[in-house]
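Just one chain is shown here, as structure tokens, and it is the form predicted alone.
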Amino acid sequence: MAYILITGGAGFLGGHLAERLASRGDRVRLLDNLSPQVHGSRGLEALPIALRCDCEFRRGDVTSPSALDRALAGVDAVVHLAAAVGVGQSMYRIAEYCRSNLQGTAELLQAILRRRQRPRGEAPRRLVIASSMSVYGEGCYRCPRCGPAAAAPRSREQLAKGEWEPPCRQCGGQLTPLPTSEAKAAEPHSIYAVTKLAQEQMALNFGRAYEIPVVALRFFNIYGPRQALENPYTGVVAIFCARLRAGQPLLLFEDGEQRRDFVSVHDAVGACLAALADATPAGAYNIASGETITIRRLAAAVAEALHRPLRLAEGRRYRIGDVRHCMADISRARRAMAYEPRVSLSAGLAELTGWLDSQAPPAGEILGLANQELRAFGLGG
């Protein structure tokens, strides 16, 4: 039995992970600030009953040294999930994202170091940190003329003209997207992505310096039951579900042919459990399903799962900071962590829609809030 601290433990992934850890007999402590954007106004009532009963909950922020010192007492390992999340929002709430993601991670590492320096040296022996596919920027591509190629960043002018596909950086030719491995150089396209890359680099360097195994999980698009439906910056699967249930059309940005990888929250939890195992080497790993789908096809799949008619709102919309294609190569996680995704997209959507039957749909005005704010700051077209 281990004693695990989960920062952001009352959130979507944190709650599922806490239940799995508790069910196998581990002691679990949660640290969460219960951000209204994620949890609404319900506060502690947002926590599933199982978490309130089986896990120790502490309300506090990862930017608080005193909250971290108390939360770290006696724990064997830390899963650091606490973060401000959202590519678009990060571009106009810059200080907030840097404070939560960068300062929060720095305070956590400093607090672990303080515990190591005490006479008895009681400190966590392993750290798992949530990173993101966004650190890559554009995924990997192949050019028929140049071979493996890097995509040139898409300019605002290119997006405004509806030229969605990024050109080859060397010859300007058309590219074919490929699965992206951890070997690809990071090229973050948003403030959120910059903070996630810095988080994992801070943690990995800290681990090497102090001989603490650190595993950074580069999660692709996680979806599943208990995702925050009232958060307008949550994942696209939840947003599509919320709009369809409210009788609203689904907004397609660009032409809807962007390729992504969607992973069930249960598989993301499995990756966290594998990362906590002593046998898993330190380093960064892609965590995804290994299957790709276009956003247009995803919209149709969500509508089918909900048994709702598919209505699309198209019109050359775009968002600054979005990437065109990013698909996962998960062979490294399979090899080093014995990670294996088990939930297909169809099965995952069926589970999600079953859970949605018991949930009230969010207020209609919430659904368009993110896009309104992006346009107000000149970040959407």
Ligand SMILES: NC(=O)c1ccc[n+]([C@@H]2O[C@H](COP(=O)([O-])OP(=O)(O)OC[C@H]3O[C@@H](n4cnc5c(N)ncnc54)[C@H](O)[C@@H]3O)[C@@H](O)[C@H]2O)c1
Contents of the next structure:
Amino acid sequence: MAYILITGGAGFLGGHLAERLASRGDRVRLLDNLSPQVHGSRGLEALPIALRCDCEFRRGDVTSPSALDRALAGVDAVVHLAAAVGVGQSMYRIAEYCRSNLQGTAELLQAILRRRQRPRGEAPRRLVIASSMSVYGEGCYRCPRCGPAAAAPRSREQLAKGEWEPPCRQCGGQLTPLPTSEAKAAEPHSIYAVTKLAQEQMALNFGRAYEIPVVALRFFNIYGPRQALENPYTGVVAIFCARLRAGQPLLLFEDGEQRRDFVSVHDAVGACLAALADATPAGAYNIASGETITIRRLAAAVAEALHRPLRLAEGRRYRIGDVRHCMADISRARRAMAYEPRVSLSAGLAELTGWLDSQAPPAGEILGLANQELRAFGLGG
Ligand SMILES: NC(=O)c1ccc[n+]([C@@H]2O[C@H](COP(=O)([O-])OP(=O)(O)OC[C@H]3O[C@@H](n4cnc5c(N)ncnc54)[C@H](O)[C@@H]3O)[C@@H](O)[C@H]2O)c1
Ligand SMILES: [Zn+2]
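Would you mind giving the form predicted together with this ligand, to go alongside the form predicted alone above?
The complete assembly is shown below, putting the previous chain first.
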């Protein structure tokens, strides 16, 4: 039995992880500031999780040294999930994202070090940190002329003209997307992505210096029950579900042919458990389903799972900073930590809809909020 601290433990992934850890007999402590954007009016959303899985809940901020000192007492390992998570929003709430994600991680590492330096020195022996596919920017591509190729970020002008596919950086030719491995150079396209890359690099460097194994999990798009439907900045699956249930059409950015990888929250939890195992080597790992799907096909799959008619709103809209394609190569996680995704997209969507049936639909007007805000800052077209 281990004693695990989960920062951001009242959130979507944190809650599921807490339940799995507690059900296998670990002791679990949660540290979460119950950010209003995530928890809304259900400010005590954390309590059902704490009660369900019998864990300790501490309301506190990861930027607070004293909250961290208390939260770290006696724990064997930390899973650091606390973060502000909206990609688009990070582009206009820059200081807030840097405070939670960068300062929060810095304070956590500093607090671990403080514990290590104490006379009896009991500090956590392992750190797992949530990184993101967003660190890559565009995924890997192949050019028929140049071979493996990097894609140039798309300019505002290209997007305005509806030129969705990024050109080859060398010859300007058309590219084919490929699965992206951890060897791809990071090229973050948003403030959020910059903070995720910095978080993982800070933690990995800290781990090497102090011989604490650190595992950074580069999650692709996670979906599943208890995903925040009222938060207009969270994942596309939640947004599609909320809009379908409100009888609204699904907004496809660009032409809907962007490729992504959607991974069930249960598989993301499985990756956290694997990362906590002593045998897992330190490093960064892609965590995804290994299957790729276009956003257009995802829209159809979600509508089918919810038994709602599919209505699409296609206005050739776009968001500055969006990547065109990012698909995961998960062979490193498979090899090094025996990670194996188990939930197919159809099974995962069926589970999600079962959960949705027990939920009140979110208020209609909140759903357009994120897009209005992006346009107000000149970040959407
Ligand atoms: N959900 C995804 O698709 C996805 C993909 C890639 C990476 N991630 C990463 O996984 C982690 C968990 O994501 P999630 O989907 O569960 O998000 P979430 O928003 O549901 O959970 C994050 C939790 O952190 C808390 N939090 C935020 N700022 C805090 C602070 N300063 N101090 C203490 N608590 C704070 C929030 O209240 C929330 O409960 C995040 O680090 C996120 O960047 C998620
Ligand atoms: Zn080329």
